[in-house]
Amino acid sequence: MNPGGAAPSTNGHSNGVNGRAAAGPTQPRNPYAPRYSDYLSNVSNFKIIESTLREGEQFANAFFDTKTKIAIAKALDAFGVEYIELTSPAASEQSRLDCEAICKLGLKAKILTHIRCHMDDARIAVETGVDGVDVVIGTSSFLREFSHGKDMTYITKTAIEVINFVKSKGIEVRFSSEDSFRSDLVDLLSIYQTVDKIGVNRVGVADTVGCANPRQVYDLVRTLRGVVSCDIEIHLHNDTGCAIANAYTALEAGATHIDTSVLGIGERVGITPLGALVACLYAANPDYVKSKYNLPMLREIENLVAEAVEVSIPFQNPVTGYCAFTHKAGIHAKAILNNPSTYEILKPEDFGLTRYVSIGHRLTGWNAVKSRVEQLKLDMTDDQASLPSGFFCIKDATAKIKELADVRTQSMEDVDTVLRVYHSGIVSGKLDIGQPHILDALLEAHRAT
């Protein structure tokens, strides 16, 4: 048994489980990272099929027209995506052109369609120049029965008929469950095996709904890991927040790809967001994450998704919130400060950004102000002879900016005249430590100029 994946495939395809070197002897151990036991874990070895330009339509405020959705495939592309799901070209005339106008883009992320299991739908999605063809029917007893009303007998043998008539144009083909989550699971086991035989790329897994808990997931994935060879799609949806954490779970069970969406968008709440994904895999293989995916185009495609959709990067967004890298407690400023991995499992720097140590306010410690006084380059040391202790001379400063903080919150301005002003007044030898009564008056005359 390959101890980093399951056993290799014996029908010529790919079960998406490489090997991983080890870790150098050097390299810190990384509490998040997979375990050397979990032989089937994908953690650190994965694709991503986004999903912006399908399920992303789904989402309420969505409408790309061409131009915009030329822009969002190319700036997936940039980011590193492996493939790129657009809408069914047999939705409308013009999702068919746009899928045509993106197939000719000529990028590197490989492009494919989501149809249903139709015989129709088919023959319109292979004409457009995708590189794939993914196809979804409802397995659940909701669906067949309240949707499209069909039993498993007939979706089976329309399963084998779409799959075949795409395998013959030489093209990638998906099957997914839809609901897989609420069907049986004997009935899935059945028609998952029996499309891994006739040469399927993938199965797909779908949590519709967004009902599935990581436990379920990983039961459900590691029991199909062990009966299909084929690679194994997940997708996601997040009615009750799972999502991430699903994912994850789905990789560490066996699954080989996960859907995404920029910002999450998509039908209701939406499915596994990109960013968010990207983070939590990152935490636990970050020299792996960064060699497939160019981080810094994060907060680009996010920004561009967010105005075409008309809504607002949440602040809590991981990674690109705006105050995902920002640390205000005066203990955790101290300890940022001394070395940023005490509170920070991501590192701003390979995401392009920057961290921000908020000190205008009651929590804030003397030790980030030292940081602040130091970027401003004023004088404030033990060294300076003509100057009474630095340490001191911080510690009151400090004081006077949690004062004025106990009535509002200091902008970095404010923050930086109190310094200033502090400063110029002990060199100047106006003001001494402890005298916060003259320094209000230094403040008050320097606010009138």
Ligand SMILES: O=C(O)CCC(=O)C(=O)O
Given for the second form:
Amino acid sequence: MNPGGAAPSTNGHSNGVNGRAAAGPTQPRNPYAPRYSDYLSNVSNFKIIESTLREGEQFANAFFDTKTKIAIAKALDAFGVEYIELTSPAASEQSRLDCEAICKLGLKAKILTHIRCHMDDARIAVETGVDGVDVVIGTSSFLREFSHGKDMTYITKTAIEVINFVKSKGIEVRFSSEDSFRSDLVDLLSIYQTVDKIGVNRVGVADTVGCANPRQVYDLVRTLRGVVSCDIEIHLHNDTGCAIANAYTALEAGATHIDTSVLGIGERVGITPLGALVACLYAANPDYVKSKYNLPMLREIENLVAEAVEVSIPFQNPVTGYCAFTHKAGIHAKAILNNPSTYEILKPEDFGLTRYVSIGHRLTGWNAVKSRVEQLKLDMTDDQASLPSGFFCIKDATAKIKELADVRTQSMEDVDTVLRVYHSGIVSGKLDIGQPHILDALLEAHRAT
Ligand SMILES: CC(=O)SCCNC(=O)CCNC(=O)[C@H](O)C(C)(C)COP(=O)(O)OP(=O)(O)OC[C@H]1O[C@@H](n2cnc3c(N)ncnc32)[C@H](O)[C@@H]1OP(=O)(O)O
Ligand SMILES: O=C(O)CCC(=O)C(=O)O
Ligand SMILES: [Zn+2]
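We have the form predicted alone; now please give the form predicted together with the named molecule.
Below is the whole assembly, all chains and molecules, this chain first.
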């Protein structure tokens, strides 16, 4: 899809679009690029815990039947996520059966389920065939008072019991403190240290209400990194739009596992979106991300989930938003045609997508128009300088396109008509730039046919 304009297939990087010399492979060094010397950073060493089938099921519109759950699980597995987290089997009988069914699919991704910190839930979970159990309990005063009503002593005792039980079954176990960023730091570090000592595989930090900012995330994860030796998972809600930045900064601070959901679906406005996180991490280290994930599958997965929960993909969605690789303004278009890296940090072809240069609008420029002239194989000169008087050049055609686009956006067809008419003027040599009414009549004639 290409909003209101021509779509030269400008997939070339180095083939000298517009007949110009292509830019060389050397790119200027970005001083803000991640510093690989930072020994804490896991920006190029992380795992995704994909929670569309757990957190995503908590999205207002979500109802996943068994078939849909299986389709989503298979798609995520083919994409390459390391873990798939499923709704608690204690939630309902069908949830338990679906959990068992997904465990039996033989996927490469490890299958987790997510339970309360309670032995009843743990007993059900370990019987489903999962590879691991994610245990959670609120530690903030809000949740201690208004949710489960338990104090830290009870939480610690139960956590030890549940973790030891799950471990005794030979599967992975993670312990997470819900609402971590509104919990007392001493309580938090103390319980994380306790569960680390008894051999939990991961501890989880959860920004349950989406209140944390990147600096707070960095500080907490970095502090925790100094306290536990196990892996660190992070779960970030997006209530204030910080979930992607927070995930990135958590990795910089030493987190090892990031929770995502497709399109970010979850409670309220949801959590870190899979696609946007992948885009963010690709920008940091494209080769690493390409080697781990089947990036061209992203669009298919997002479409699958969008359809299942009856939402559309937002226009500004990283990678798959309908204008994610559309370039419009003349200044951008010229540079993009010479070297796509000028205005693209993500290469559309790495995601199985194509870029578009939009032409039919008043912000266009002659360089973009020229690329379309070349695609149409029309022989036109750039400007009047090398033309006998009365002939038309690309800059004349551009001026006409802009004039028409001042009234309304021009479709690809409209642009092509202008170009063909101006070109036919050259070929016939009969038209005069001083006789615009003749061109207008020709344009009308073209439109009528
Ligand atoms: C922040 C998150 O997203 S955490 C994950 C949320 N996921 C879910 O809630 C899964 C779907 N939930 C369900 O199907 C149901 O809530 C169930 C089956 C888990 C529990 O249902 P019910 O027994 O009817 O309880 P209800 O949902 O009303 O309240 C939650 C109960 O769990 C307790 N609880 C809440 N969080 C926890 C926890 N992390 N660990 C242990 N107990 C907890 C509450 O105290 C309350 O217990 P109560 O029976 O003494 O009132
Ligand atoms: O288990 C976790 O770490 C997170 C649970 C959750 O969904 C949340 O706290 O928002
Ligand atoms: Zn959540």
